[in-house]
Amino acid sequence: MLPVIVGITGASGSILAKKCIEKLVSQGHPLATVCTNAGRYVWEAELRESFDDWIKGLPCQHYHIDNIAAPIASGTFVTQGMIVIPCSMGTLASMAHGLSQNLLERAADVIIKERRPLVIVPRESPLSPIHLRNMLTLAQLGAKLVLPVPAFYAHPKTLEEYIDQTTGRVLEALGLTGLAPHQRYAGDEGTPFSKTMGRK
């Protein structure tokens, strides 16, 4: 297996990087983590607890934000691909515009232009005309943007299932399996909703 980057910054929604890497630690994926200073703050004021003691339990590699030497921020180390979970606006500017301010967005840049896969989960709303410009740059770019949004048809019925639902999707925008059979999507030809579909 071919290693995976996740990166983390200072959006609301630090659970989905949790859950995102811990189901990448169960399927034995091997990581590499890089977290900014926001994503930091915003994990203990969200989760209770220090990012930097949570992942040193973890069986992955953690580099600093500062780190510009670490491996991921060349193509010659080869991935699977990359992760932003949850990704700021910021980031996501960063990200489109090959800022590389960061060993995050470095690592990044370098996905970007070695063209392996790019999932971004973005957390803002409502969003401004600049953030769908850059959203639509990186997508043109070849990136996933995944929007942690309910899979309504699932019918969730806790936020436990819900952020299940979300990382599985994240995880198979990557080309990896993330969700479990009840939570694909199986349409019946039989039930008025299937009947509709494709009519406007």
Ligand SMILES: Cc1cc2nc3c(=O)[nH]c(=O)nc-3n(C[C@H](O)[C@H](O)[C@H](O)COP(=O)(O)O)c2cc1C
Second form
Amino acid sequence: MLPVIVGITGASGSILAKKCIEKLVSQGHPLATVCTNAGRYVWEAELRESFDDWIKGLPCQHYHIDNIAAPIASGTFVTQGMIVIPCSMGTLASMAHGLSQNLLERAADVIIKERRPLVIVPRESPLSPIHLRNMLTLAQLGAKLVLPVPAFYAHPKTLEEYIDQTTGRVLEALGLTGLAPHQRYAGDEGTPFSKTMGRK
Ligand SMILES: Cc1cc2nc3c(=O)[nH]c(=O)nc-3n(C[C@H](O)[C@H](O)[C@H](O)COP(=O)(O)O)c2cc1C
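Please supply the coordinates for the form predicted together with the ligand, as a counterpart to the form predicted on its own shown previously.
All chains and molecules follow, beginning with the one already shown.
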């Protein structure tokens, strides 16, 4: 298995990054992680724990955001792809324009130039034309933009169920298995709703 890069930024939703990394570790994927300074701040504010302490306990290779000499800064270091979760509008803008101002942005730039899978989980509301333009640019470059929105058809009852479903979709966007069979939409046969929409 090739390593998966997980980039964490200062958008709200640190729990999504935590769950995503936990899933990848439990599946035995080699991992390289990098977190922006704002990402470390928001992690602590939202999860009431230090990101640095948490990541230290995991079997993954964590790189400091200023470590521009890390292997993930080069295209010769082959990876499965990269997930940026949650993705701030600041990092989104930098990635859309190839700024490479820190290790996370450089790693994303490498992924784009090498045409490897890039999965971005942007989080902001409402979205400005600037955000939308940058998302379009990244989508046109081949990135998948997976919004952290609930799949209401799955009837999530708790925040945990929403987080599980959302991070599952993120892993699937990278080509990995992320969803359990019961989390996949299987049509409406056998339900009281199967007779709507003009079907017999
Ligand atoms: C508690 C908190 C929540 C934030 N949530 C978001 C968010 O959801 N989306 C966003 O684009 N920025 C959000 N921000 C602002 C970013 O953290 C800020 O723009 C930062 O400079 C992003 O830096 P980074 O892209 O290097 O992580 C939030 C900031 C704080 C303190």
